[in-house]
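The chain below stands alone and is given in structure tokens; this is the form predicted alone.
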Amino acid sequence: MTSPTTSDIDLFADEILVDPYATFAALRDQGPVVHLPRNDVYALTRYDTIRAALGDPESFSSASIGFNPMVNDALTGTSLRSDPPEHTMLRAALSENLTPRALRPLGETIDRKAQALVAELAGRGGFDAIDQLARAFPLEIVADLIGFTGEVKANMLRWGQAAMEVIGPFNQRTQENFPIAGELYQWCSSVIAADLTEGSIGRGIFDAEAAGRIPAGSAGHIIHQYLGAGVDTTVASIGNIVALFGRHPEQFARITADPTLASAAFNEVLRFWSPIHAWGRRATRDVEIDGLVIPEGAQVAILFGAGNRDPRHYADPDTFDIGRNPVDHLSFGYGPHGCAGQGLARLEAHAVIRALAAHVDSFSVGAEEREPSNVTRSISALPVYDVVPA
């Protein structure tokens, strides 16, 4: 058994955050685990290694999902930062309203809203894919679902972005966003059932707390996860859908010809451009991977995007091909901490893809604007033009 090789890269440097894939390839070539002293982390780089770690919470604890101690302290009491058996109980309350059966009645509403929004945007001949679609659509859906109104609804985007940003190391981005994330933490610590619309999922979580199905005081933590972990990544994913179809019109033509490919297309979007840059775990013991040892107590960085482009698992991984239908991609995680909101994210993304297929024959995209972000890799602006309505 030996120590992993090291690399002097800064995983959270601006240029890597904006476009990490060349760095991911170099790290994969070094080994399944690479020590990054500048970030004090052991990076997991290959598909099989990442999937195995995600499925082994006894060895890779979620007690340190963030890359600074302040955010890990702030996330105490959430299912994100817990291990079984506590995680099992909290996850059940979080997931109760996000099962396919529970979400089925919402599907028609999401489809209807997506069709109306995309039809309106297509009729304009051009629009900004981020502000007018990727942000507008999921924010409305989540606000109605959880029961957010007024000031909370108005702050959803900035709170959600800040909640993800502060998961990174204690760099300038994290420092600037902690006060904004603190607004979310404060609101979640004081929210009561009456603050949320009647019949909403948020009210249902408080009902679960009152019935003793979850610990007293945990309803606010669970609501925090719907907003903190669910909004920003969905915004990123919908933006990626439009950008990748614009870059690859031949793939969009396959969707317009056969809208039933929506699910396969979204799986490939998630594989090709993972919305999460890095996510943390803590090694609870010395862990051996292919003869390389991660020492007990080490901070681990899970690189979903590196695993999703691993040629050991996916043939021709740097090609965007919706016919691949990679149902086993890593972007929703795996194991007990697999994304609880993935069913809702799929409903929203599939609805947007079907709406684009129904109302747009072809379109072009301009240059993507990206701003470096510690955890969520997303597009900040994307002009869509020359829209030919279907």
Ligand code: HEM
Contents of the next structure:
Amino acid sequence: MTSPTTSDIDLFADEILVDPYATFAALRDQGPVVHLPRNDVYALTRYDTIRAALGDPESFSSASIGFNPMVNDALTGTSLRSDPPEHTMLRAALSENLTPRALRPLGETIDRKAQALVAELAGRGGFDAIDQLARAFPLEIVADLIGFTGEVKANMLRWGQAAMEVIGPFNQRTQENFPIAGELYQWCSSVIAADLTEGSIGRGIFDAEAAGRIPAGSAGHIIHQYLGAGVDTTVASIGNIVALFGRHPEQFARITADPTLASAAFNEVLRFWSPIHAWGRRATRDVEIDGLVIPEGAQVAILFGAGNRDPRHYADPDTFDIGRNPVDHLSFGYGPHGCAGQGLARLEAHAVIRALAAHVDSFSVGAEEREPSNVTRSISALPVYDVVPA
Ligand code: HEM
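Hand over the structure of the form predicted in complex with this ligand; the form predicted alone is what we had up.
Expanding to the full complex; the earlier chain stays at the top.
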């Protein structure tokens, strides 16, 4: 048993956050676990290692999903930051409204909204894929779902972005975003049923609390997680869909010829560009991986994007190919904490892909603008032009 090798990189440096894939490849080649002293973390780099860790909450605790102690404190009582058996109960309450059965009635509405929005944008000949589609669409869907209106709806994007940013180490980005994430924590700790639209899923969560079906005081935490975990990630993934189809028109042509490929295409978009850069765990004991030891108590960084491009698992991993349908990609995590909202994310993304296939024959994209962000890797502006309507 030996210590993992070290690398001098700063996982949260601007240039790595904007484009991590060369660094991920170098770390993967170095070993399945690499110690990064500048961040005081042990990075998991390969597909099998990441999946095994996510499936082993006894050795890799979620007590430290964030890379600074303040955010881990702030997330106390959430399913994200808990371990079994507490997690099992919190997760059941949280996912009740996100099962395929619960979401089925929403599918048609989501499809209709995507069709209307994309038809309107396509008719203009050009648009900004991030502001006008990737941000506009999920905000509308999640706001209706939870029952947000007015001021809260106006703050959803800011709050959702800040909630992810502060999961990073205590750098300048995290410090600047704590006051904004604090507005979300504050609102979620005081929200009451009457603040949410009648008939919404958000109202239903309060009804469940009032009826004793979920623990007293958990409704606010659940709404916090829907917003914190479900907004910024979905925005990123929808922006990535447009950018990758724009860069790979031959892949877009496959979708327009056969829109039933929407699900396979979304899996490949998520594999190719993981919306989450790095995510934490804490080693509860000395853990040995291929003879390398992660010491008890160490902070671990899970690099979903590195695992998704591991050539030991995916042939030709740096090629974007919607035909490979990588159903086992890591971008939604895996195991007991595997994304509780993936059904909703898929409904939204598939609807957008089908709407693009229905209303757009071909299009071009300009240069992507990206701003470094600690946890969510996303595009901040993406001009779409020369749209040829279908
Ligand atoms: C493309 C979009 C999304 C991505 C890439 C994503 C990614 C993830 C990942 C990687 C995890 C696992 C975290 C861990 O292992 O600690 C997770 C968990 C979670 N996600 Fe998502 N997510 C997305 C959309 C959503 C949506 C739309 C919602 C809610 C409406 C949501 C709610 C949650 C919740 C509540 C958890 C915690 C589950 C638990 O602790 O058991 N996510 N997500």
